[in-house]
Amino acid sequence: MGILDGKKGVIFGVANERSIAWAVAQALHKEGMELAFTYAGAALESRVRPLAESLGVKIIVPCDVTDYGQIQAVFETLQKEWGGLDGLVHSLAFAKKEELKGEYYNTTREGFRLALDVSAFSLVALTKAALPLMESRGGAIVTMSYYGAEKVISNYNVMGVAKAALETSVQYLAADLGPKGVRINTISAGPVKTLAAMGISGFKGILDMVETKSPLRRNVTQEDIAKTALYLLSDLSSGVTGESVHVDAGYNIMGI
């Protein structure tokens, strides 16, 4: 038995194998979870199905998270098919790759309009259009962030921004969904080699730097996150919410 039995989630931003919520997606389903999956155009679909199907996983449906019609309808879906829903997983952010350069005073409104868009208000979208769903059943929501929301990372710019105003709506979210039964929370991942992450200048050395002086000597991997995700989404978090649990090699609590 898996101490998700008889729960039902639903996963937004799988990319692809290297994903971090494909990773979350496997733990939840070994533990038995039963899943449904969203993509954002035909490009991904390709990508996406066939890690759904792997996982036995029968709803697979389109979401762009910009359009209001979408998530409604993705919902709708879930109601349809299930009556209800017990788990969440927002792994979405988003900035145009000039963006992720220079000086960040050379941000321009589009970007940081779609940055914030994408990567920060989806979840207050998706939330409340789950909520009906989740209520009745003590449900949970984890989102994902990054260090750059706290401190200054070289080259992470608007995307910090937007992780910062992700991180500030969990708490905001987490008031207001506490007293209908629901939890939020956020895991502050350290970096790991993923499709969104490659297009930050100088990610290597980023990766090198946490593996130099983190605590623990080495880089997170998409399963160590996974397993967080896991606690956070069970009935082993119970009391938790609002919070941002670091899942880093304890690189956040070094000085310099």
Second form
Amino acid sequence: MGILDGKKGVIFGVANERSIAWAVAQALHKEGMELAFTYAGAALESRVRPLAESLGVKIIVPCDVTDYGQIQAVFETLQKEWGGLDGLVHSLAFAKKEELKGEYYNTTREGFRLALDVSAFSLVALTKAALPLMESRGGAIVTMSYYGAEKVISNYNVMGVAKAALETSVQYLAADLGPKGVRINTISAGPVKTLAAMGISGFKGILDMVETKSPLRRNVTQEDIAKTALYLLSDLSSGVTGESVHVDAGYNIMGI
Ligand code: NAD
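Starting from the form predicted alone, produce the coordinates for the form predicted together with nicotinamide-adenine-dinucleotide.
Expanding to the full complex; the earlier chain stays at the top.
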């Protein structure tokens, strides 16, 4: 018996076995949720498909979140196959590597547009498309942010601004979705060595800092984050919406 038995959820953001979304998917699967996976472009399909299939996933569909047609197609498939949806995991972001180093004022207009579109607006677009499937049966959405939304982190630059937009979007969306019985929350995750993180200049220094300064004196793992995602996507968090939960070994509470 799992706490998500009979529930159905869709995962956005698995690139490989290091992805936070992969750890979340495994945690949800373990508690009985039936999953659908998406992948961002044909190049990733060969990595994502075997992972999804190892959890018995039948629905594995492409979704580049900058393409409305692909977003529509995902939810049409879910409507046809499942007729409803209980959980949505938004664990994706993108900025060009050259935007993730040096001074923030060097951000290009195109780099800004792309980072905000993929990393923040996508949550709005996915929520709108998912809502008709979710509102008849409750449901919960979770997204991934980072402390760089709240404080300046060297080199995080435009991604910090995108994460601030993401976290504020969660609050506005929570106000919209609450009356329809749907919840949405953010996890502000500590640094984890993944494909996306390796694009940030000086990332190793951030990991070292957390290990030295955080109350728990360690970095978090994908599994730490996944356990909180499980809580936020299950009935355990039935009274929680519009919230940002830090899963960062306590790093954010520290002053001098
Ligand atoms: P990851 O590289 O494994 O995942 C990033 C995902 O974004 C990939 O699956 C990629 O395919 C997807 N993506 C990029 N552009 C896309 C597009 N146009 N359409 C659809 N998907 C697209 O890295 P991760 O660390 O697991 O990142 C997941 C989330 O966690 C991101 O939002 C990231 O900012 C956030 N996060 C990561 C850390 C960290 O240190 N790794 C810390 C806090 C928050």
